[in-house]
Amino acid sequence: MTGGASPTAGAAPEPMVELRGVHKSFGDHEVLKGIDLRIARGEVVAIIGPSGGGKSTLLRCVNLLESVTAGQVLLEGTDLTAKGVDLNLIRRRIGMVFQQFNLFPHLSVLQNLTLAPRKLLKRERAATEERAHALLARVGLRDKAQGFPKQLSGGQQQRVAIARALMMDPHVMLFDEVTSALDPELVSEVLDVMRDLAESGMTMLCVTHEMGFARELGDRLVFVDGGIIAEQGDPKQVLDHPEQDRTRQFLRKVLR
């Protein structure tokens, strides 16, 4: 090397989600059939596809909550799949919101998004409190606090969850079909508080069938099926004149 230059000069920068050849089976049954993905800091990538084509199984590898047969996962350089590695505590980066939206009905809510810092993280209650307020303000829920998850809306219930997940700090989230158990005039609010995020910055990845959120807030649409990804790009590009035969199906099925 000559000149000074620096080994990192002109080199892309570090993704913050990398996913190479990750290939996942249940028995015989290959779900992901070599997924090659780089996810950069701040992008909100959009998945879409058929059901079961592949698209939550990929996004439930991301965390490895469904080790993969093969391949690697990276978070921020890290590979999570490499022996020695402590998972847990770099699960904690990664913030999942599941289309159910699992909270604890016996907790109210401030104690469902304080538990995991104060238990994981060792944090005071008084800080951790103060945290989940101004959370619960930022999804528009201030005055749901002291109740608890059977006195909500199904809505309400699933920006809790993702006040939760964002109480652990985490570098990225991912969206699993948060929407799709909602009724159809409660879906708004919870993509309000998706778009918020996007607009934070906020690294995402997004299983969703909501086109319109794709279309708007997705700086890059993919498109999943029989395992593998049959196409990507410009949310607008791909929507509106899709390269690929099978994604133009899809998109005939989905927008009409």
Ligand SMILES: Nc1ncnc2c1ncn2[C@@H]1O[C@H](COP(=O)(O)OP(=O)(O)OP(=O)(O)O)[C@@H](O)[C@H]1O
Given for the second form:
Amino acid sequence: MTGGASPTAGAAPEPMVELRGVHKSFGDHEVLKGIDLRIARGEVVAIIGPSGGGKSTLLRCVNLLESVTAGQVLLEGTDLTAKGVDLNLIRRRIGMVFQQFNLFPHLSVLQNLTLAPRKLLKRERAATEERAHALLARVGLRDKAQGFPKQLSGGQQQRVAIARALMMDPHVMLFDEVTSALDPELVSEVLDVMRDLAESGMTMLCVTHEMGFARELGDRLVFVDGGIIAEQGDPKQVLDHPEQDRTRQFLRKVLR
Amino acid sequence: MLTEPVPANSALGPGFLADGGYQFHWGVLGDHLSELWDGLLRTLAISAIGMAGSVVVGVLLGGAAALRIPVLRTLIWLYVEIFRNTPLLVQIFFLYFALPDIGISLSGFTVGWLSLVLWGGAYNVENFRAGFQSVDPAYVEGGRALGFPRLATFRLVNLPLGWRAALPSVTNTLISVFKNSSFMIAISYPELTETTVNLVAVSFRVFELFIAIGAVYLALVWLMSLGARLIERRFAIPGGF
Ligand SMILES: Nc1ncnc2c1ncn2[C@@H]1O[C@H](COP(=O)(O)OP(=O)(O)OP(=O)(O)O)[C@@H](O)[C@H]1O
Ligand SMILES: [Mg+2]
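Next up, can you give the form predicted in complex with the named molecule of this protein, since the form predicted alone came first?
Then the entire complex follows, led off by the chain already shown.
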């Protein structure tokens, strides 16, 4: 399940994503205070932590939706913070799904899926539509291709958003609390799609409040608090036997 | 209606009867139909160019303002401030009487549509800018995360959603552009109002002529409102946005 997570033949494999000493400030407010993180190909990393701790900011620094103040972000060995890097090209390799629904409301579900491959990758219409229908079937929305985003439930919209990101054949997927805005009964249908994706070997960074999901699917759990990685490790280990006081306090609150 | 017409030395105008009643002579409209028709066509011509041009100006400059393009953004702000905060009449006089002094002589027709484009454009810049900026940033971010450059995201997301949001205020501006075409009377450009005033001067049929063109203006404004509602319905997004 973890693909290239384990070292092959002694040589450490190149990480899919690597953050080196990443700092991020908004004005005087330093939100990330030195993040070092290596994510292997095929690894599923769950990121947890208290509100305002910098989880979203960390995720948004991976595809540089937020520029970093200091440090480096590497994708498959390429330094994205170097001069002359075309971030628009890089972002095609990084799928992202957000907490707020952000499908294009004026386009049908099918058009939402085909827009980027057709405009950015210059793929043919028939081929992209075929792929789109296959992905919609995979996320359980075969019959919604002609629907419009605001006609769908929140859970359906998030599944379409995942399918839209997958249309670009991303090498890594970023999920920022994609189930937090959903009614409780809609959470599992989205998590099922994410489980399917994790099991297919996708590299995933998931900011989540779903501890069950983190425990079951995460290869690693990262606890972010106050702009640093306060603790990380095997999800079961961290959840059941946290080493840091603040991790313990946080878990006591959310697990209750 | 059977009373005698007012004698020539009466204080009342022509058409008034001795008892103060008014004798309508709608025949005056038929007598001057071709002049009125020509006036209407000129009104429609400068209004159509004025409306279309002000939409083009509004979308382009409103888009540039929404994208916060440096320098251009300041120039646009200056343009909008000047044309929204000075009387249209002053703008028309400037184009018609002041520009010739620096070697630019414009015909009445050119000043007609140009002043409407500039005046309506200033309002539409604000209408479209507000529309584009009202688009939920989450949609824009969705486009950027897929790898669309800033300008492409604007075209694919802000433009189609923003114009829909701007439609009601743009419609109001376009109706004002149409009605303000009558300001061209100030430079004696023979559009519908100027034509009518001239006809009143020779025929003295004040009520008939002004009621008639008032009805024409009203009908055309209603038609424009209806058109806007049809566009709104035709381009409504299923489920909203
Ligand atoms: N664009 C911004 N401008 C200014 N401050 C920001 C911006 N984005 C985030 N912040 C601040 O950075 C801090 C971390 O925010 P972030 O959204 O990364 O936290 P989070 O861990 O994702 O929290 P939550 O669980 O509530 O989503 C917060 O104090 C927030 O107010
Ligand atoms: Mg967050």
